[in-house]
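Listed next as structure tokens is one chain, alone, in the form predicted alone.
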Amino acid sequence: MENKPVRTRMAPSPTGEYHIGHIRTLLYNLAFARQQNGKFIIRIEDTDRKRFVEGSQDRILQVIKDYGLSWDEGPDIGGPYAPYVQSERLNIYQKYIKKLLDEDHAYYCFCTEDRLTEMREVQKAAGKLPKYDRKCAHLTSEEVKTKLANNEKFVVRIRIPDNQTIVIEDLIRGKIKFSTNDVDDQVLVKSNGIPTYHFAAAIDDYLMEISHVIRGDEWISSVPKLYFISQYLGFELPKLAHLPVFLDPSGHGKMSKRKGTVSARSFLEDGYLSEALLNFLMLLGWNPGTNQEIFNLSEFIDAFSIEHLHVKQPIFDRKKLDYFNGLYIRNLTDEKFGQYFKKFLPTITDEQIRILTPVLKERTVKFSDLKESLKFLFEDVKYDKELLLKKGTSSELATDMLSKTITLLSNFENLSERILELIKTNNWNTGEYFMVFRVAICGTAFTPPVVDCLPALGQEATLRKLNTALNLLK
């Protein structure tokens, strides 16, 4: 293994949207392979037909590309070990399951789902670890032949030896020990004849010469099965590295859909830049050993090392992500900033973009925020009179403020200076005035720099909004 070229893989299952955590795992696999002058492979593991979602394979491959990542071999570009989709490799797995059955490392199991469910319930009630009781492990060859001849439904299970301790060297965690007494005789081939994920993956990793498997630590419990499949078939195990999963921003429990959107696509749709997301993900479980925290993909590949991967679970800190995104937004050219502007606000004009870019570029955290904060440019937002008087302003004072502002806005030249002079002349409280003004224009108390945005709104629309607010006060 030491002298073999590095080959890593990511094996998405087309069962829905790609998780943001998968992008982090893929990023580490890609970086390690590229740094070692190896190959990074995408393989589609679609043996779970019950959870298969039509079209999700294409969506997964596309979102990986949208993050600016690529691969050297895969289902769309081929390679020397094609096909790269498990459902297209079913004939390959058949000879390996036959070998396991012939050598008594696997056996047919004819137990019904009802019996297995009852068995597990009894075990749980007795405080035992639910696992198969091996009823079918001791069937004679004649009994098996008879059941097969009668077309009884079956699965194929691996035969795990008792009373053994196996030790796996994990590249992140060091030695991990397992007792085979805690390992189930798990299913290798399902009743529909399709291999389970772990069985197919072990064979594919071997045939595709995968040297390293970097994956989430939720897969640690499956290591014994991988170990025995490989041992029984005479395969050399890839080197394993198990990454800690993200913790929810609260620090309690892993990120899940119950606590908010976690799909990789959703972050892009929410206005985060792919470069900022990658930079954020790079540091969720890895550090360079220096204080550097801004990396482009090329710099990350050069700096990456498995030795600097962490065992501790990282917290998915949205504030930190916002910090990175704001930083990357500020580094965009005005032209690029305008392109994103257009993407999230398709009806905005080029002239409005030109006016608003210097106003908003330094303040934008994510582009989806612009849709809400600039809603006042495109529609007359409804609001209550009470919001205009939020700071305890009287109706009479608010009316006076808006009336004199309307007179002032007969032209838009030097607006900021003239509004400040108006406030000073009338001895108004500045904060109180701008609360009334912001609500009148935008329909909300929290807005971008409203005076600077007025040229993008235009004089006619500005006056219409102020008059609408004035009428509300009557």
The other form holds:
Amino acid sequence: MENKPVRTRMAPSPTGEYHIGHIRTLLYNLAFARQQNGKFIIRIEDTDRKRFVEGSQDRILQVIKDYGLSWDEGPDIGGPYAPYVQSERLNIYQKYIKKLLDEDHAYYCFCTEDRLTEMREVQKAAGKLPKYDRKCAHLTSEEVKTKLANNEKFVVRIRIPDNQTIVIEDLIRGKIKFSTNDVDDQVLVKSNGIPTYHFAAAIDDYLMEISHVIRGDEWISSVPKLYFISQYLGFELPKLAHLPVFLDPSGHGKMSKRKGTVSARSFLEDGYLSEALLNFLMLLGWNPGTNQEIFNLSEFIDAFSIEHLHVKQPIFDRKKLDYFNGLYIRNLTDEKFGQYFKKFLPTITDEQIRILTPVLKERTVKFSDLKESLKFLFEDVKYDKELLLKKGTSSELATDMLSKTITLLSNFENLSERILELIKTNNWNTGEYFMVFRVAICGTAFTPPVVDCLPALGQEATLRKLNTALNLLK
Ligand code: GLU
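Okay, that one was the form predicted alone. Can I see the form predicted together with glutamic acid (GLU) too?
After this comes the whole thing, all chains and molecules, with the earlier chain placed first.
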């Protein structure tokens, strides 16, 4: 085992959108494999036909690519252990199920859904954990034959021994103990003849020579099944590392859709840069052992070590993500910044981009925010008179400010200087003036540096907005 080449895998199930946490797990598997000169594999685990979502496989592969990540073997590029999609490997699993049945490590179960539901309800009412009661575990081979000959529906279950303690070595958590009395005789092959995830994954990890499995800790409870399947089939277990899942910043439980964006795709759609997201994710469960915080992918690959993975649940701190994103945005070239700008605001002109890039690059947290903050460039503003006079400005004063500004802006040169001069000459309070001016131009109190944005708005639109605001005060 020690000298086996490192082969890690990510095994997405095409059951919906890829979660941001999956990208973190994938990143660790990829970094470890690359660092050890090993291979990183993508395998699609699609044996659960009930939860299958059409198109989800392609979307998952695409979003991984959109994060700037790649794999060495997988469904689209093939590899020496192809196919990499479980539904294309069904014939491979047959041999192993036969072996387990022949050696009595698995058995046919003919119990109906109704019986199982009733059984579970009784167990629940008695305060017990639902577990198969092994009604079919002791059928004679004659009984089984007859039932099969009668075409009775069946599943195949694993036989778990009683009263054993098994100890698994986890690379993050150390020893994890399980009592087999808590382990169910789990279904290995469903009534439709398709293997369950646990069974197919154990076989594939073995056949694909996976050396290390780094995955979320929601899979810890399934480790005993993996252990027995592997033991019965004579497979060596891969080394296991179970990562703690992210906590919501509120400190209340896991991240969930109700509390904000969770899908990997939606973070990109919100205008987070993939490099910033990756950097943020690198540190959600791992530390370099130094104070270094900024890593690009290749630096991370060099620095990564399983020993520095944490047991403690990391908090998904969106403010920290914003901080990373701002940092990465400031490091973009103007050209790249312009490209993102255009992607998020397709109606913006090249000239507007040229004017706004120096104004906005330093202060943009994420690109989707620009849509809101630059709305005034493309739409008429909805005014709120109270907001215009928010700083306690009287209607008369605001009227005076706006009329004099309108006169001033008949000349659209040196705006910043001349506006400041106007304020000085009239002895106006700067804060008060800019609240009136900002709301008149943008309709809101929080805006990008408004005077610097005026050349992008243009003289005509600027004067039109100022006049509309002025009329509102009459
Ligand atoms: N197919 C499982 C999933 O969707 C993979 C679990 C594992 O990594 O073992 O997450």
